[in-house]
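We begin with a single chain expressed as structure tokens, specifically the form predicted on its own.
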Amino acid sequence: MKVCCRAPGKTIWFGEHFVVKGMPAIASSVDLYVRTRVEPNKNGKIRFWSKSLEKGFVYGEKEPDKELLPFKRILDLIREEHGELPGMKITIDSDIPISYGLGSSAASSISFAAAVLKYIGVEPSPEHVRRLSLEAEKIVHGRPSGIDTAISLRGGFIYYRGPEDIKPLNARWSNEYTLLVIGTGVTRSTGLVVKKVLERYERFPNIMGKIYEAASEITMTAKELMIEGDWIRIGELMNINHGLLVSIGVAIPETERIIHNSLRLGAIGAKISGAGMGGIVIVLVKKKDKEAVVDGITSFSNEIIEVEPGVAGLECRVEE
């Protein structure tokens, strides 16, 4: 027997970092997906290979690479639960780019664990997975928000209030716009990131504090223009949003330099995604406009994907 599960990865549409002080939230998943495969393994043993990190593991032998220590993680709650595990070929294949923001951390735990339990013969339940892969993320992000389990496990757009106020949200996506993903070309530290916008909130907290009400009043809004499929409007929002976000000081010139020319070519909407001082940036276009948007951002940016939002979330398959 065979098992495969795949888990998409996110992008944060409205809140990021104004969600820290309990503003919300509006996620998406995205259709790049994190794969594992679980077969049998003849000598006993279990075998862990990441073809996107070119590194692996043996089980129980010596201490796997920092990278690797998630899924190393993941084993030995399972092996707590459940008891001995069987000898396994595990392989994971990933479409998500690493440090972009795109939850690629989350959708290697949700997809390593689902497979796992399934290969054994536990039905992986989502409160099951998700409460492995949030142990797995503790590993890489220290205090994870729950944000990127929470959208990789459902798929689909996602309002978010905090780890224990997660509810879907029905938006009503039209094929008339795509989405595109532009990387900045500029790694950062996710959590030095916060600690810099977390000290300027402290230093200016009366500031800072109506910026971060102005956010929740964006977000807000845009969850009812999502329901009515208002992407036009959504666009805009995305554009003051991210006004926001010069304001606490998470742009950078290359950032900036990607949405201006993006607004000037023809997008709807463009805004950093995620936190921001490098990172990512996402734009809301229409089909029509987007050959024209891409062309003229291709000398800012060599790593412009288009993604499909909403898809499904975590899917499980098994081969005999």
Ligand code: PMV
Given for the second form:
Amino acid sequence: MKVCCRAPGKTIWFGEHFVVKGMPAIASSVDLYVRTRVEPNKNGKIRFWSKSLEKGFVYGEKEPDKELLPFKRILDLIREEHGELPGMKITIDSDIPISYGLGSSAASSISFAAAVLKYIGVEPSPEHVRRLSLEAEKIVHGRPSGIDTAISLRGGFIYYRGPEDIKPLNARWSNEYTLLVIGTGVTRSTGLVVKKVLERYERFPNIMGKIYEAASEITMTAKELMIEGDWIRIGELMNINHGLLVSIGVAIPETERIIHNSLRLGAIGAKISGAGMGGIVIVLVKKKDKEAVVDGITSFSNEIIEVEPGVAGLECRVEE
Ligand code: PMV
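Moving from the form predicted on its own, what structure would you give for the form predicted together with this ligand?
Complete assembly follows, chain above in first position.
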């Protein structure tokens, strides 16, 4: 028997950073996936291999490299819950660039946990997979907000205001539009960027408080417009949201060049997505204008990915 599970990456449309202080955010899944395959291993060992990192380990033998510790942690937890595990070959493969704000680590731990559970005969319930994945995420992020795990498991679009307030959002996505994810080429630590923003908040609490309230209004308005399917006005709100991200200090020349040029070339909305100070920019554009935007910004980025937002979350299949 062979088990294959895949989990999608994510993008944040509205509310990053503001969500850290309790404001609402909106995120969607995107059709970039991490896939985990589990198959029998006759010698009884548990062998793990990451194709994208070109690294692996044999469980229970020497300590794996740092990047692979989340996977070992999940195996430890499953073994504590279900006893000794059978021999298996586990292979993970990913289309999602790492350290960019596309949710690669959450999608990895979700597809991994679900595939191992299913292989040992335990049906992977969303709650069980979420718990295992969050434990693994703590090794990577310290204190993950949980938004990446929630969206990769559920898929679609979600409204998120902390782990206790997550709602699926029935966004009416239209094929007249497309979403571009554009890499700045600059990687950064989410934790450090969040710290910098919070320090600015401490220096100017009254001013920053007003900016955070405005961000909350943007997200609440965008939520309604997504349900209506008014993507032109959503694009405008993305631009306003980006202005607030500039004012809290997370823009850099690389993000601004991509955003200004995308808008100049006909995009409807463009903003930093995720922590900023590098990472990715998302650009909402009418399909008919896509080519002009892509052609015009290739001189600012060689990582332009067209994605489909709102795809299904975690999916598993078994091959006999
Ligand atoms: O890790 P990223 O780039 O997807 O950004 C996380 C979003 C923040 O709002 C900046 C932090 C958080 O914990 O929500």
